[in-house]
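One chain is shown next in structure tokens, namely the form predicted on its own.
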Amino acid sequence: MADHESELLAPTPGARVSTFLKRKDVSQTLLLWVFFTAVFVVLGLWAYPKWMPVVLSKQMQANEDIMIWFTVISAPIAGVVLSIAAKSFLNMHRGDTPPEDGVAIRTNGPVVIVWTATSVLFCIVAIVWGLVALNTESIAAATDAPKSLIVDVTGSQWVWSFYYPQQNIHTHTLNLPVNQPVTFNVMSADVNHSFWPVQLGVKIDANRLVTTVAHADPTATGPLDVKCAELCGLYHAYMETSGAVESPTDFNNWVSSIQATGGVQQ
């Protein structure tokens, strides 16, 4: 075959992706994308269970599990968004104009159907993820309904009141006895408040005149931080409680105190 001939001949694609990759730029960014997706997998697997708050029941472990999983999932996602963000932005400095017809994104087939088929895969995962762990909890639910301690929750400008009808006490701190499910019944004496137990991964509506329903499995004892995630009024932010998970001999010990009182905390 003569010279002239063999310059004519189109690349191979083999070529023309071996010469994208040894571009400076290209090379740099696959460097980046490496940094940042690594950065992401380290707070999703180390940091992300150090800083989320301690759990005490099944519920607040599947959020924590979901925090961890997705973060990880994502990472490489991140990680091309902020490395090419990255490289713009130390690059911004040169003054290179750009060419007039540069190749939009829209048009590159194998880009369009990566990206695609990448969005997609996210989707139908966080839809079967989704779904799963809502037939789960409903199920478990139903199954512990016979066994559940019941708690009749009241939230008012600015305090939270609670009932257990089966001890028939009245408290303003939140006690639960350890592996014993809860039913938690949610309503609001006034406005619209969100009644949020921290460490048992449970955050509901408060709603007047109509009683809402949630679910929690305590699998760990500890202390309990109850608050307000809806803004309310002017205390809001004091609008807060305490409690635990304790044993069942210190829960038992805690609810005939109080009946010792005529069933109101004092």
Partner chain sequence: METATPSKARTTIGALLAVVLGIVVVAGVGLTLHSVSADPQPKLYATKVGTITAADGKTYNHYTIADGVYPDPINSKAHGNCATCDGGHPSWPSYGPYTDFVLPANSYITVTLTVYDSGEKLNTPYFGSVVGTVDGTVSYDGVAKTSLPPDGVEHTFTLHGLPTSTQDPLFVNVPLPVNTDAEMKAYNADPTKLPVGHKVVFSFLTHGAGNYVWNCEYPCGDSTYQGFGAVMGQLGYMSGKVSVVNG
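As the structure is a computational prediction, the values presented were derived from the model and not from experiment. If you superpose the two forms and keep the largest set of C-alpha atoms that fall within 1.5 Å, you have the rigid core. Residue numbers count along the first chain shown, from 1. Compared with the form predicted together with its partner chain:
In this overlay on the rigid core, A220 has a C-alpha that sits less than 2 Å away from its partner position between the two forms.
Remark: with the core as the superposition reference, the CA shift of A62 between the two forms stays below 2 Å. Once both forms are overlaid on the rigid core, the distance between the two CA positions of L32 between the two forms is 2 angstroms or more.
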Given for the second form:
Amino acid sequence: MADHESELLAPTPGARVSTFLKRKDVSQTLLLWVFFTAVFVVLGLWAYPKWMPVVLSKQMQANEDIMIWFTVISAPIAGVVLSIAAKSFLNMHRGDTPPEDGVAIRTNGPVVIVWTATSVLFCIVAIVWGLVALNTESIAAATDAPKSLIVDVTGSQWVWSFYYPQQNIHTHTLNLPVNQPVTFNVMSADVNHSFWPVQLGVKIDANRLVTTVAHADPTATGPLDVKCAELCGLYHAYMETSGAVESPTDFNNWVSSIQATGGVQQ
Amino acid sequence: METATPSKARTTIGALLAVVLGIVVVAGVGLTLHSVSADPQPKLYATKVGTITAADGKTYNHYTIADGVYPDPINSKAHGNCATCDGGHPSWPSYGPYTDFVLPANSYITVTLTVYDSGEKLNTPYFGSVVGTVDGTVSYDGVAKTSLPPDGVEHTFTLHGLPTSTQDPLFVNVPLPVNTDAEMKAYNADPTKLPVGHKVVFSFLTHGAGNYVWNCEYPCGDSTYQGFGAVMGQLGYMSGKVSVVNG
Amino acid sequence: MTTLSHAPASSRPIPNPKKSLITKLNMGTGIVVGVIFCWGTYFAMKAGRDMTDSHNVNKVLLMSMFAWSIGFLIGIGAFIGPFRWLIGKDLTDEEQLYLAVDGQGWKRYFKYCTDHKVVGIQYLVGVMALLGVGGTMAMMIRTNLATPGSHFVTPVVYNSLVGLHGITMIVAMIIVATGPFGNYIMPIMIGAADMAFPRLNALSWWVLFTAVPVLCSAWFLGGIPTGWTAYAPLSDQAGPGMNAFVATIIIFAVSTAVAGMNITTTVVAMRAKGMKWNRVPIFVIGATISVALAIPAFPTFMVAMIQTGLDRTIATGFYDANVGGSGWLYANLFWIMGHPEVYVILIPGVAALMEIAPVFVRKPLFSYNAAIAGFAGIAGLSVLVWAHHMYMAGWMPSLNGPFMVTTEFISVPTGLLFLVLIGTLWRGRPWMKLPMLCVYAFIWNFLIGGITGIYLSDVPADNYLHGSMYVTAHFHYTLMGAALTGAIGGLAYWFPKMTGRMLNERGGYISFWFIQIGFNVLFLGMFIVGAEGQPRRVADYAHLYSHANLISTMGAYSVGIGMIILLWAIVHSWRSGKIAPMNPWGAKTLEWTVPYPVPLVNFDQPPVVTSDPYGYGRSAK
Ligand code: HEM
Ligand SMILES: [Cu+2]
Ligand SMILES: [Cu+2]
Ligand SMILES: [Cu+2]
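Mind giving me the form predicted together with its partner chain, seeing as the form predicted on its own was just shown?
What follows is the whole complex; the chain from before opens it.
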């Protein structure tokens, strides 16, 4: 193919790149790359905030940020893969005999190196992002511990129940005051469950005779769904309850109303 | 085409037939599974007995249901004529004769359970408390209580469901009292002689229509991990459905 | 052990082991002896035991299942050779030839046949049957999830459906490429006359075969409540159906170990003259790395299951916290197998497509070394990442960081696989046959599976996503969208060599689009409900999720129809498809140099290899 020969003829690397970019198949691939990259960026920015539940805590915000921004950073790489694949797809040959042979490119050192380096870089970004988020989270958990509201969570086949030791109340819904960190001490009475207050974006398994701990910082008020995220037998699907993140006054009223009925929520 | 390749039309027809056949086979398997697993439990519809004014000052239609809790599936009658019940689990305790209940929405429901089984200790003490009844109490043989000791519970009636935007939450927990060893003595010698039993009466309010489930929180699946295997893993003994319907 | 000579078929001695027991044994005798062993054990053990105690039930059932497996193998004659060794003898040459020879017609598919081509076909049919069973269960699952309320089946049945669909599919996918293609094609690809251990080859298949009825028996024993992961202590608590799961895994682990050893040895020791390591076809490399990875992985699962079995029968309490055990022990053992296992499934599928792409693009495989580095890197890292499935288990929160690092690094060798494929496509003019279409479907699906895997490996994001439908969608994109698509591509590609006929093209294309479009609708729907917060393995869900679930179910039906069309195309073409030429795709690997039916010892003259098989293309310089 003529464009291929011209690539070989170019005398300097710079000139080679510019002739490379001028090639028709290359510019078409670039166009496709722009398209696919844009699609993925838009998808990330639009879809996750739309699909994921209302953000009620710092942790949930961190999750959603990761979902959005990882999509956005991976978009250009996905774009490369898809644009090259799409370009070749559009160039297809049909019929009952094979097409004539293509160019015998066995490998291309610089391309392999650049590709690998890019994926390492991407990987490092993802890792650093994750580690920083993880670290922020555990520092917050440690510093917040003294002012935390404590909730002891028990998973029993197939009902969640809660005990608030500071308030001495037993409940079947999970109500929390906004802007106060909360520590969940989670246990199971039987098999493994996984405690998942959905809008808080945290999750921790419930094990028998071991206490596991999760920590959340509610930042907004709104209804809360509590689910079980570990298959636990017959009624796993129904092991759900509701609750709310509410203003401190509402929360205190809720607590006093329970204390008035003997410490057990009705 | 070297060999006697079938004609295009025949091939197409063959393919279509194959697809139809495939769908029929899969659908057949599905329908078989559906009918085998379809809830065999008869439903108990609540009966209207009048109206009643609740503590909140509002007047509700008043409905009742009555059911029992038995030490075996034969006496419970929940499983048809149950001589060799479920491949021979004559020792599985069971609610009966009903485990599926249909209740009207926005009504005052009074439940009477007669319990004939023995019991012991709950896995989770919380379920010893009465939760979600109209006045926070349950009448045990005429005595109103707000809880039972967690190590003296027979089974529980624990009603819950999925919180969804289209369905109101409904949570009720009623621990049931044990029949003592003395009360069970005649039964243990001869399983046709049930004890006198204890009468448990409680009321709760339904809200909007929705689908809920109930299960027992007493570990009655003997000799399995935490007592929640065996009968506890099956429907229609210690678990069932509660449908709240309009109208 | 004698090896079969390279003499052409005409001058070979005709086997005539008339009086030998071997000629009388087949699958039928196996089943008879197996059933006798099974029931014998059952009644013998049941007598005098208190069967209201679940531990006793478990003992009796487990032992009956193993007895079936052993009885079957005795009945089909698997142990005649080993038994003769005990008395200082072996099978006679005639008997060996009888076990392998091509002269027995269709009957040899039901015998303890040592010909790798027969074993390959047995695996192919077995895989299709398993996929059919697993796929039927998938349709049931999606039907139940079409609307909220769990109207189609009860939660008990639903939980069993999910778990048995999962394990059936996993078993099928582990063997989907290495079974049929690894056995039938691979020895020819490397120029070998047979596998290194033909009798072990037959053994691996028939051991696997005995696992299938055991697995199916779970349905008649009340199902399993645990999902395919069989987490303890739920598995300790589970009913009698769980024994079927335990026995299946133990039997299956024996089969994979035998097959893995055999394939690895064959590739290391039996390559044709001149086939240096850098001339080995990439599919062979991939399949070998995959089975080599399975060799250490599966015994861990077996150990985990033996302990489950012991907990359930004699109450050892490995996983019971009440007596000092821990479910975390199980979770660790399981995932030490579980993560490598996903690559055991994936790698042969990708490798098949890497074999295919150069042939249809008529270009060399781009960077053979990168492909090997990719496979090796994935295999190496995959044993160091297992606890990413346990970030939220509470087991060792302090290890979440390190496991996140190793996991994210897998994206580097995975990226190399993409590079190899798009490098091969670059500037190419692909011949758009079904195998090539599968390359494109793979790229799209695996890209989505891969990117969503990066979110999941990130601890904070997994905090939200773990245990949700998002995970289910992610792993179907990799297992089904990538690996199964690769296997379908491989089937379309090697079909002419395995059956002598071309796969019906029209049927292939139609099924392809039904499957791929349906698949993407199906699992995009599950991504949505997962992101919205629907947990996985739930029989019922809140109304909020009903639209996306219904869309998912529609997609699933489309996949189901596509699969039926594909099955039709396979059966139809096998019986009356166009006769295939020796090398219909113009490929350069050795399997295309032998005629169909492939002779017993594959090559009349042992081939000599002088280059790698990717010498396509006009010279670049
Ligand atoms: C027609 C195609 C398929 C459909 C419609 C389908 C659908 C499903 C659904 C709806 C679930 C349950 C989701 C949940 O609640 O977590 C599931 C689980 C699963 N599927 Fe598939 N699937 C298909 C093919 C496959 C294939 C080819 C594999 C290959 C390995 C596979 C492996 C699994 C596994 C391992 C599980 C998890 C089971 C568990 O949670 O224990 N599926 N599938
Ligand atoms: Cu659960
Ligand atoms: Cu009970
Ligand atoms: Cu993994």
